[in-house]
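What follows is a single chain, given as structure tokens, in the form predicted on its own.
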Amino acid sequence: MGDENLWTAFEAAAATGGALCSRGGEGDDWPAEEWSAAGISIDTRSLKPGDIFVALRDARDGHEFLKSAFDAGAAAALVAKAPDTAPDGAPLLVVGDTLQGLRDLALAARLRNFGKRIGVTGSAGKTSTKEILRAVLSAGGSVHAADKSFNNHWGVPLTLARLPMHADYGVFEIGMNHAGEITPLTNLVRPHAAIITTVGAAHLEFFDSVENIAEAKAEIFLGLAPGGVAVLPFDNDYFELLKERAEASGAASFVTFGENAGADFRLLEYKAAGAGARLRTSIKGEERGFDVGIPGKHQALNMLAALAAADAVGADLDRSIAALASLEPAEGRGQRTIIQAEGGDAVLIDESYNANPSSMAASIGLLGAAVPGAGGRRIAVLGEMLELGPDAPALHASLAATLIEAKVDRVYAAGELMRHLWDVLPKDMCGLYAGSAVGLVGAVEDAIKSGDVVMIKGSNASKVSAVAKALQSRAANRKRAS
């Protein structure tokens, strides 16, 4: 999680202005002042021995879990009170508000670190780009980034508070679903480079237009450190708006990525190759070809964005490019698994981690680029996309054209909003519609045959990942049997 001594008692107290204390305890020792912590946790289920437990008040009050935290080996707890449930002798750091205390730790962690920080936002591809950055920056130094998509009002300060003092690089995913949410987070991170991966129809339930989404994403530039670089999607409809906002925010320069002529980091040609791909690119005017470990043109563009940001903060470009060959997709973001099917093997592409129109189109394109085995088909299993507001029915229906263009053979769809797609699909593409993703599991399992390629995609709340898990269990069973 971090350095062996990420925080000492006195460092944490100085950062937060909190009071070191403990309940009860015996002897001459004063445990409230003698602890040091290796990490920070807000969840007792994932807490590691030596972590500071931060008792946030969210869906549940973290103060209710103090005993569980210390039973799990917490070094101390950041609390807003010292309740009776706190074990005797357990070190506590008492602050007025624990979320603010976490932010204070984050600020102190940033100020004592002299590495470079990169912020990432966008309507799709944030987590993938964060992981690509982790890989390319690791080729030339130590990198700190969250293991999960910790991109909200507590996830960003938690990630920053875990930043080791001597890390060479920090990568921070910054998300939002309302205007004004990115500003305090980017001001906390103060990135030296800020990426907007793309702007598209996501969270339209909370915005009047995609242009307003672009304005909200552009808030990331408000926190740029002096001399900071804006990394912009050159092909996006809102590029000029993003560029203007970056310049108005004081960005020292900007660099672009995309497919269109004029992009600084330009994708000239994409070819699927085995489990990955071969890219031909133009990088700052020099044509370069190289292999990458994960497929998908959308991922290739994420890689170019990551290379642009890495180059902007001084990372060695040759080392960064070489690191792309060993990339592996994260869970739910393009993992490929060979699964057992009727008559032989099929391929599962698990894209089930969340969805909006931009990422859904990219995943369908990934399926379209896949080559089925002999007699095999392209099969899409789709859960509904949420938080799209009044345009949601039309946005779901519009996926039909994308599916047809990708030459998808069969579609299985779940959720009320997916009904709008189902009603306009060509009949020969229709596999099964169900009210919930769980209702698709058996039908999809029964339908898959040797040579098929199955892609699964949907918003997290659609629970379409249940289909992916069911199919992945076939792979596990097959491996155990072999």
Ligand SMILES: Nc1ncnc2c1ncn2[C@@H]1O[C@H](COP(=O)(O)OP(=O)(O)OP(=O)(O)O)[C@@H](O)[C@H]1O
Contents of the next structure:
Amino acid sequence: MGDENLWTAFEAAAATGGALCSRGGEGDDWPAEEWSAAGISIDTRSLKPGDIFVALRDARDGHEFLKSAFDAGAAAALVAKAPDTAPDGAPLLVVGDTLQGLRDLALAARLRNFGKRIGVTGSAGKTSTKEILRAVLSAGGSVHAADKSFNNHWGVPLTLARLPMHADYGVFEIGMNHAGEITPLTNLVRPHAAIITTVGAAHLEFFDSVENIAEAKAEIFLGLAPGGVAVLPFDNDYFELLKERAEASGAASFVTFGENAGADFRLLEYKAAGAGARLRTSIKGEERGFDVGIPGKHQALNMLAALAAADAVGADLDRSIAALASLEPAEGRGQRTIIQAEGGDAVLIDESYNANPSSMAASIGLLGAAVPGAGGRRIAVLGEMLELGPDAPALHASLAATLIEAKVDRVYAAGELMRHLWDVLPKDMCGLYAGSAVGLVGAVEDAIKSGDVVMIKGSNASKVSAVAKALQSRAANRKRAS
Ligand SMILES: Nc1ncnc2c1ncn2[C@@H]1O[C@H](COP(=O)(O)OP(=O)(O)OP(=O)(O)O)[C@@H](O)[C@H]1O
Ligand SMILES: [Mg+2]
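Switch from the form predicted on its own, shown above, to the form predicted together with the named molecule and output its structure.
So here's everything in the complex, that chain up top.
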């Protein structure tokens, strides 16, 4: 990105086998064969001038937006037919199927790049680990990674098609809802190192068991480049299964991260420090202590996974470790903000970006590790965890034990499924239950007092981020808490 010549017309045509053309007259101002593009976009709302617009047929048909794309400054459009909707003179690259066209661009982008690629999958922590890798690898070269959580059948090819020819590293988040979805994505990326952050109960709606989820995650190893390295979660219940799959896939080797003795990249001790943490680790047998910029033991484990992958693709370990100190949490993933409350300041921990049982437990743990100010309390504001299938009620009810263990004082909960927690929660912990998250905003705002620590968590669709937004607007100088 920011690469003036990401794709020329002829490169894109050669990669996709498509035809260069334009509608109407000769198009003197915009010759169909003489464009070059600095980026690629599939959404006219975020398209930047100079991007190729790819007209995908997804929730809506991208061909309906060709005019907006060119109004926004598109250099060309990748389309599936010579469409009536194309403005006169607009340069087009016509292929049989635009998603396949995007994949073809992605493949060509990979083939012409001399850098190293890392793939990241797992039930939680993919985006976090991708951002950690961006920071770590940037210490030793140029890094390409998506700005967003682009991890699906179009997100992965889009990210790869944007890979600059001279990038030293590419980092790719690879997600799935169903068995078989990771295989074509990892085959496209062909990572030199592939991380599985963790395997847990996410997307149970589409799987009979967590073991089947582990099998589906292990598909990532099928695409490893020759000599590739599998990075495995040592403490996970499915470690042996993942290891076997890594070995069977032809991974040249594997490396492990975790807390248990025997992990190659091992967390020995986690201590909250300032807005981040201080870690004591053992890395390839050598004990090392260092500061990191973002809090949470789960994030510390993501960091060890990232270090293992960076090391596997040849990045310098000392520089990688040093880069961890300047990390900052991404939106909704643990940012801390000092907010104004009755009687003084309180701390908001915004974990509102999505939830499943693993990440919910991690976030509640983070709240438990936070130390409230004088007279302050630990307050959890929880939205539902969705896509959990028939176990959903039990998984919600089981949060009661986690909340008690974390010494949470008050719980605010929203959504149908949270009723199952509400019904078993000790009465003195009950703040308020509401049918939807917006129903909690006023009550939470009224409840917060000086010294409180408030943590917000729930699936994206639970809209619990609305509570986070309302509280963010009370940020004292919008500065990060320490
Ligand atoms: N290793 C981990 N184990 C458990 N929870 C984690 C882990 N890493 C991050 N989390 C928590 O999970 C939530 C989602 O994190 P993140 O966005 O990194 O995951 P993701 O796998 O990219 O999610 P998605 O599938 O929605 O793209 C955050 O609240 C984060 O704090
Ligand atoms: Mg993500």
